[in-house]
Amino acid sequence: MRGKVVVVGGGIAGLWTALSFRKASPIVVAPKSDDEANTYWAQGGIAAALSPHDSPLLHYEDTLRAGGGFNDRKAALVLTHYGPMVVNKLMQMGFRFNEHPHLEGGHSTPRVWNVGDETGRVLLRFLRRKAEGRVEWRPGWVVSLLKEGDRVVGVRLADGSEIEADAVVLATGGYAALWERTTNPPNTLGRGLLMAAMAGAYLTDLEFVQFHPTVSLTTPPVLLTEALRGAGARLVNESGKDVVNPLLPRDIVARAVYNYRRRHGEVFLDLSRVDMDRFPVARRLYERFGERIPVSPAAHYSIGGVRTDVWGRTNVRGLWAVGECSATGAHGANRLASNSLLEGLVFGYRVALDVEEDVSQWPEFKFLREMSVEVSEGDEDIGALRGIMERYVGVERDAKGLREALNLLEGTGGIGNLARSIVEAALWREESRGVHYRRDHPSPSPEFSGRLGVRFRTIM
């Protein structure tokens, strides 16, 4: 049993981790406002094999298929086979889904449990209510990790205060707000990854960023959940002809929408076959645009993150990571729809168990290749960074554009160090695999069938 535990992040991964401790009384450090957490914006639901016609093995096979066979199979097994248990625990606590599961892209059977298209919002508020009186909440932002020797021993907050801890769990979300068009809140810039890398942790899979194919062309953009397509929505052109099978995995659908818009014209999500009463978020756009809503892809989910084992341990003693900021390898090269909220539940439960019981040991990770990225102390310009990432590191990339991005990012500090690492990783992977599509290398290559480990050259 460890002593003091700090969980950094107030979304599903952080709160479920905190609520899963049986002995410790963790401190959660995160802003109090709901919409700062990425969970608040999650619409689709939670994938879990709870139905008699389904099984964790089928879910596992769908996860591998969507991930292009790049998945860490042990992590994918843990994700899909722990899924029913943690979702049942959630329901035993009093959470209620809609009566029947829904079908989403890449799934071979309906297994997505949701609350219309507001699952994340409803779930986050439920977990925050459950945390009241059970979890100490420290409002604020963590800006760096404290280290003594080779061990993380606490956190430093933006107000200059420090919290010492025997264990720190990062649950800070991903980095999809590094792009101009994103479904994420503006603060989702990967600062948790940056802190971990500065403390000596490995980052991996940074080149794999999932673009959601159906995001409205409004300001701000609004995600239109995959469940709409499972309920009968189609992707059509101005003439009403189908552009792509809407139930294919997201990487395929996103590229089809991207290329149709680039070559031919607008793509619309046709909602004429959908019962809109089930989807209040989409219904607001339906009332504005009618049955056809113009859409295009937007940066949505970061598959890459802080490398961990299946218990959430990083290579740095005293530091765990869970949820979107982590990279267990469970998702492979493309996350299966609605496996993200499940990831927070499954691995949050396991992190809490490991912190309390020392189930695992500190891992030594092996990679196909390791890359060292030199840290710059320069200034960061988030607006400029977003423009560069949007233009050169989007749904499709090529060496020319990636090298131009590196030139433009040279010398940028802060979160620019992470942006450069993403571009370096995308430039190194001279193949197309899952959500990473290189125009100049459009097929998978056996010589890249492994992970790139990224470490920062100047660390704490």
Ligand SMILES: Cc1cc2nc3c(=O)[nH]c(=O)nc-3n(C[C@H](O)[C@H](O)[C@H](O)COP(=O)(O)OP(=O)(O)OC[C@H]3O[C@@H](n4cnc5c(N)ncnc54)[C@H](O)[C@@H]3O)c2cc1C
Given for the second form:
Amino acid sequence: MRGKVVVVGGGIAGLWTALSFRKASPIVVAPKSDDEANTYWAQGGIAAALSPHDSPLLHYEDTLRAGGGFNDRKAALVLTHYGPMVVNKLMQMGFRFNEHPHLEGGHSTPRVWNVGDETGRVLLRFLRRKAEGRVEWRPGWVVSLLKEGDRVVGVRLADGSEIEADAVVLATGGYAALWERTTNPPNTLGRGLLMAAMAGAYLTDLEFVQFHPTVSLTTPPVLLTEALRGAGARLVNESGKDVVNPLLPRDIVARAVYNYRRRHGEVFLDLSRVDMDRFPVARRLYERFGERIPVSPAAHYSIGGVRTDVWGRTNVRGLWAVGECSATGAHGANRLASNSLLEGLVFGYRVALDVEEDVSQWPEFKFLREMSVEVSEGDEDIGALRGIMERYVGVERDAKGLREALNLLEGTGGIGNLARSIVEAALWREESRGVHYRRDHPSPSPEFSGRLGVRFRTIM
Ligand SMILES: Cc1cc2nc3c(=O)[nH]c(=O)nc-3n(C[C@H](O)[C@H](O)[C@H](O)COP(=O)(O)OP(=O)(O)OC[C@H]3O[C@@H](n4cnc5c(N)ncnc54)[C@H](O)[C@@H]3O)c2cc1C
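Rather than the form predicted on its own that you just supplied, could I have the structure of the form predicted in complex with the ligand?
Every component of the complex follows; first up is the chain already shown.
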């Protein structure tokens, strides 16, 4: 049993990890406002094989199909088979889902447990209530990890204070707000990945960023959940003609919408066949703009992250990562819809067990190739960075654009180091696989069937 534990992050992954400890009393460090977490904005729900006609094996097979077989099979197996257990645990704690699960793209049966399209907000508030009195919450922002030799031994906060710990769990969320058009809150910049890499952790799968196909072209942009398409919404052009089968996996739908808009014109999500009472968020848009909402893709989910094993262990002793900031490999090259809230629950539970009981061995990771990215000390300019990522590292990429992005990012410090790593990874992967689409290499290549491990190299 380890002594003091710090969990960084107050979304589903951080809170569920903190609530899953049996003996230790972890300190959660995160801002108090809940809408900074992606969890708050999650809509469709949590995928889990709970229905009598469903099975974890079927869920596993759907996860592999969506992930293009690039999945770490052990991680996908753990995700889907622990799914019913953790969702049951959530319900035993008093959380109530709507009676019927949604059907979402890529799932062979309805299995997305939801509270309409407000699942994340209701769930986060529930978890925060459960954490009151059980978990010590330190409002704040972590800026770096403390190290002693090869171990992480605590965290440093923005106010200069430090918390020493025997175990640090990063649950800091993804990096999709590095793009201009994004569904994520603006602070979702991958700061946790940056801290982990600075402490010597491997990052992987950075080139795999999922773009959500149906984000409204309104101000502000609103994500129109996949479940709407499961409930009958269509993707149509100006004259009402179907543009693409709306239930295909997200990457295919996103590229179809992106290319239709580039070549022909606007694409609309047609809600005329949907029972809007089931979707309060979408209904608000429907009431303002009518049954056809103009949409385009936006950066949505970071598949890449800090490389971990199925217990959330990174390659740095004392450091675990869980949720969207981690990369267990469970999602492969494309995340199956609604598998990410589930990931927070499943791996959060396992991280707590591992930290507390010391059940697994410290892992060594093997990659198809390792790359070290030189850390730059310069300044970061988030606005400029976002423009570069949007223009050159979007739904479709090519070598020319990615090289241009690297030129433009040269010398940028801070989160620019993470942006450069993402571009380097996308440039290295000369193939198209899942959500990573290279215009100049439109097919998968057996040469790239493994992962790229990225580490930071600091110049003395
Ligand atoms: C609009 C939208 C809809 C979605 N719909 C679904 C869905 O229906 N189903 C599904 O499965 N997934 C959905 N997702 C994805 C899902 O919400 C996320 O993958 C998941 O919530 C990530 O949880 P997390 O705990 O890992 O990260 P987050 O919820 O993003 O939480 C990260 C936490 O870390 C804190 N933090 C970050 N850096 C620091 C730092 N340096 N110091 C201190 N604190 C820090 C943040 O403030 C936040 O509290 C959706 C996402 C969005 C944006």
